[in-house]
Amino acid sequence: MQVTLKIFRYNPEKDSAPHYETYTLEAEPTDRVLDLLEKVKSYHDGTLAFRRSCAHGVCGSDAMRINGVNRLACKVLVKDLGTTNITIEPLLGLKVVKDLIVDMEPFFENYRKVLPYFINDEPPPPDGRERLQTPEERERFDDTTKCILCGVCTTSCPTFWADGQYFGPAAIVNAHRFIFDSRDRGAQQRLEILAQDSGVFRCRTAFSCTEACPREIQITKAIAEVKRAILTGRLD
């Protein structure tokens, strides 16, 4: 089958403004959008710039807008798009570095603000044992451990587009993962950070993040649980 790719292009060293370029190529229904981008770069235009790494939906590096929806290019099949006309654009809300590559630093800056690491200064268990928890305690935060930091949720959020100071869904998801970990002792510190003006209460519950997440994390639910913990002071 023939597909037509309309790709957002912008090279700040040469272009005064972004534009689109169109490429027509042969494809299989089971080709992924990432496969098509690789064909364009290899056989049509070697200057095309995009991020990719594992190509298996694990690293999250090839997040982009495909036909107006945030997705991972390595997970989207041509046959699932329902059309042979495919528009590919960079994520919204972040500065375009070149073509489909955006500057992820603001995203990771917000991620770092929520202390996304294990905090516990208590003496470790004797005999070198691990800090144990029950299956139920693990299940409490299991869903939010699946985040791959692709940025798809945050850059699909209207609040993030309108307010670059908002931490964004991904940062809150990663805070949730530690706030509700029974072994961690930094929950209160994170909740105080997320109670700030740029924190969870900027969320307007649009569900855009949950719908976009390639890992099917219940992001809106996680944000609501963090809000509840701030308001009640309870982690149950």
Second form
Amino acid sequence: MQVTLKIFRYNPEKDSAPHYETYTLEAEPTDRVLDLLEKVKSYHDGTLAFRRSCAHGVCGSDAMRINGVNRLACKVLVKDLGTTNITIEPLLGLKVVKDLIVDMEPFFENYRKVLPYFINDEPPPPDGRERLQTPEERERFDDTTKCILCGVCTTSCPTFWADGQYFGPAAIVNAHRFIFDSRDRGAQQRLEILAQDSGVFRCRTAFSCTEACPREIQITKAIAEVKRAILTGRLD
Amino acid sequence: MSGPSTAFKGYIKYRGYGHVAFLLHRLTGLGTLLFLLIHIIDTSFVYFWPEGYMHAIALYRSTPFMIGEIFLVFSVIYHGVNGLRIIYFDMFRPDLWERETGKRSVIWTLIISIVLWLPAALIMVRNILVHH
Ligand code: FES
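Please move on to the form predicted in complex with its partner chain, as the form predicted on its own is already shown.
Up next: the whole complex, starting with the chain shown before.
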């Protein structure tokens, strides 16, 4: 089958403004959008820039907007798009470095703000082994351990588009992962950070993050749980 | 980069169920706010500028304004129903923010709003036809 790719192109060093370039190529229905980008780069235009690494939905480096929705290019099959006209654009809300590559630093800055690491200064158990928890306690935050920090959710969020200071769904998901971990002791600290102006209450429940997440994390639910923990002071 | 123009671009170009619900919520909210503002201003005319008030009332009886009112009713209903959905999910049932349930709730909100709006809209359309 033939597909038409319309790709956002912008080289800040040469172009005064972004433009779109169209490429027509042969594709299999089972090709992934990432395969098409590779084809364009190999056979049509070697200057096309995009990130990719694992090509299997694990590293999270090829997040982009495909036909108006944030996706990982390596997880989208051509046949699932329902059209042969494919528009590919960079993530919204982050500065374009070149073509489909955006500067992820503001995203990681927000991530670091929520203390996304294990906090517990109590001495380890006397046997010197790991801190134990029950399967139920582990289950409590299982969903939010799946995040790969691809940025799909945060850059699908209308609040983040308007204000990059908003921590964004990804940072809250990673805070949730530790807040509800029975072994962690930093919950209060994180909840205080998340109760600030740029924290969870900026969420307008647009729900785009949940729809877009390539790991199918129930993000809006996690955010609602954090909101509730702040309001009630309870961690159940 | 984030900012008003990026937000505007996203509003227009992004796709998805939740996104549509979010946009409708914004638009209907802004629409209702605009109406309220105009209404507060024209009502204040009664005191400051009575002729202006009479003029405003006459204007409201013109066809374009009456059609606008039909949309105003939709705005109020949709904004209310969707607002209740969000409050209920967020405060009482976060588990309903699950991918499929969430999507379906967007459609249901729209259906309920339209069902509530239609009778009012029909009466209002009839009024326009009778008066003009
Ligand atoms: S290339 Fe690693 S997630 Fe797609």
